[in-house]
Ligand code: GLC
Amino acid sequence: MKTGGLGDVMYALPKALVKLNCDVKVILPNYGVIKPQYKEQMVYKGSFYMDLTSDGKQYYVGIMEYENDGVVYDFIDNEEFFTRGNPYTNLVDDIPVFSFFGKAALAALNYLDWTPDIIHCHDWQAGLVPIYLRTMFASTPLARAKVVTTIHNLRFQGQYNIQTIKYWSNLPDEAFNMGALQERWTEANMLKGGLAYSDAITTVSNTYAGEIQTAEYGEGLEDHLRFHSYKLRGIVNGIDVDIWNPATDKLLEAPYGVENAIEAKKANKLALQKSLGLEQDEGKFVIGLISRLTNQKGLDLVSAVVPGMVDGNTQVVILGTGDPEFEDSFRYYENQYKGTVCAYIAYDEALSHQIYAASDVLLVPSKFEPCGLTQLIAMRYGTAPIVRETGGLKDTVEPYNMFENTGNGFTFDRYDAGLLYDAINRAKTLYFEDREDWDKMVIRDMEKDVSWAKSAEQYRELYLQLT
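Model, the form predicted on its own [one chain]:
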């Protein structure tokens, strides 16, 4: 039932924490979209009624449990709130849903008599949990728990008028002050309140943790985040290295490890060129782009430099869907440069694996990027990322240094098409003029640890510090 990157994190992080000997429970709504084969395996753990609103309405809370890979998943069951189609619909309907969910999650822990050391909340949907914990649950055993809130996407904050959130949550007046939930006098902001009541705040890269304290990236919360900066830190996401493993990837023409990467990447390149109708030539420099085609991803810069990239030695492969202006622009280039540019306007999981394996470089020129996963996958497949120095891109890609022959990609700083073009040309120069050093970089990329292991260690360290 994932709708984005948060789903990937909530699948991989608990699994990695279990390997570090943590006792982990994931609490989430029992959404209607969960497939029947999982619902059938859930075990009923009990139920109770809970008061929620300011006029004392009672709601049913059921608890269903499912275990997978050593992680216990507890689903909060309530047909009234969770049977709709998608996990998120619109803010008007989501406010009651997540007011109920936040309180029910804590009540369920009390009911199960399971008192954690750490309660780890993610994004605005869990924003009320820290506030409930420190107010309504202050005299229960749960009160000893410390709270971590992770910001995955600061753009969405759960903002609505105070009256509505006060009605649904029945939180005391003290929570609705300017230091916590209140915003612009009449509004309440669930993420803002949750951050104020948390013991620690993390976001998905160190650079992004700094960036969100500025007006450019702070989405209106920069002052609040600067005030709480003493408890804010960045921990970069990992990727699932079992799913993204070139040595066992059945979707590739020629799976490969470090020992045969250079030859196998050529075979994968020829297979990709053939399947996409590009001129077959293993000597061509192949530039990949796998992305949602939106403004955030820096595609206006890419669009500006495509004509310059096409020089007779270079091919460009674009995969993704999104804003019509970018879809049309890339389709135009495909028609203009037949056999050299391919714009595959769709989402195709198998093709994405093949592009990672066949490309020489992958473009990620984002305007902002809290963490970014495509650059991590590219490195795992021995494909050098070309990235803008922002957020997690800056934290994970070390720029190539020709004097010391170090680094694992190419970077540029300001958001400027000329600087992207320059970074692409630096990559081409190394590729065509010093293939030996290029090949060494391919191997360095593949040997870089991009798994969840390191990130999970950092989370565990944070948990231990708090307790």
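To complete the pair, please output the form predicted in complex with alpha-D-glucopyranose; the form predicted on its own was given just before.
Partners and other molecules have been left off, which leaves just the chain.
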């Protein structure tokens, strides 16, 4: 299941933890949209009925299990809650869904008689888990577990009126106070409550851990986070270097390692140009963008600079879906600059691999970016990222230094289209005027360690400290 980076992380981190000798279970909803080929391999582990709402309604909880690479996945089954099209729809529906999910996850652990040392929650959808654990589950074996909550994106918090969240969770009044679930007079906030009840909080880069304690990036929770800052730290994401490996990537026209990257990237470029209907010319500077098309990602800046970017030697390839305003704007440019700009409005895993491999640079000019994975994948594929210096982008991309010939990409600081434009032009200058140094950067990027090894070790150390 993947709608963005959380999917990558929840696949790769457990796998990396298993390598460090941790015993890991991943608990997630048995979403209706999971492909049948995986559903068929799930094994039924049992089922029970669970009290949920304040008027005592009971709901079915099934447990379906699947094992992969030493990681055990327990899918919480309930057709009423999880058969909608997408994992996330709208808050009216999502509040009941994730109230149910949080409680069912804990109840399933007790049912399976599997008592972990650490329960690690991700984002607001798991926000009620720490609260259930310390209230309703306080006298069950599970209560010995310590809780870590990781914030992947503070923009989403699961806010709704107190009445509704009280009804669906049946949590005791004590949890609905200003230090925990309550927010303003009438609202409750699932992430806020979960953070208060967690033993540790992490977020996915050091810079973002600092940023979210300020009004600019705190999304209204900055005071709450400052209050809890003693238990908050950043641990930067990695990527799964087996899935993202240009040397073995079957989706590429010409797989490559550092020894043949420069030539193979040209072959991949020609193949991409052909499949997308762009002018076939290996000499063109290809600018890629792979993103959810939302306000977070700095797309208004991109939109503003497209006409300036296309100078006769440059092509732009955009892959993404999301807000109609951005989809339309990029479609307009494709039409305006036929053969030079391609706006592929879709979610397409295979094409994403081909763009990472074929591009010379990848744009990530985000307004905020907790970590960001596309810049890491780009570097692994020898594609220089052009990023705004925020969150994980700042922590993972070292700016190119022409005097020392160091660095991995191009960066700019203020959220300003002119600065993005300037960064793109710095990249072009190096590409067209000093190809030797450019090629060295391609190799430096491919050799940079973007794996999970170091970060998984940091999570493990955190777990050990807590226990």
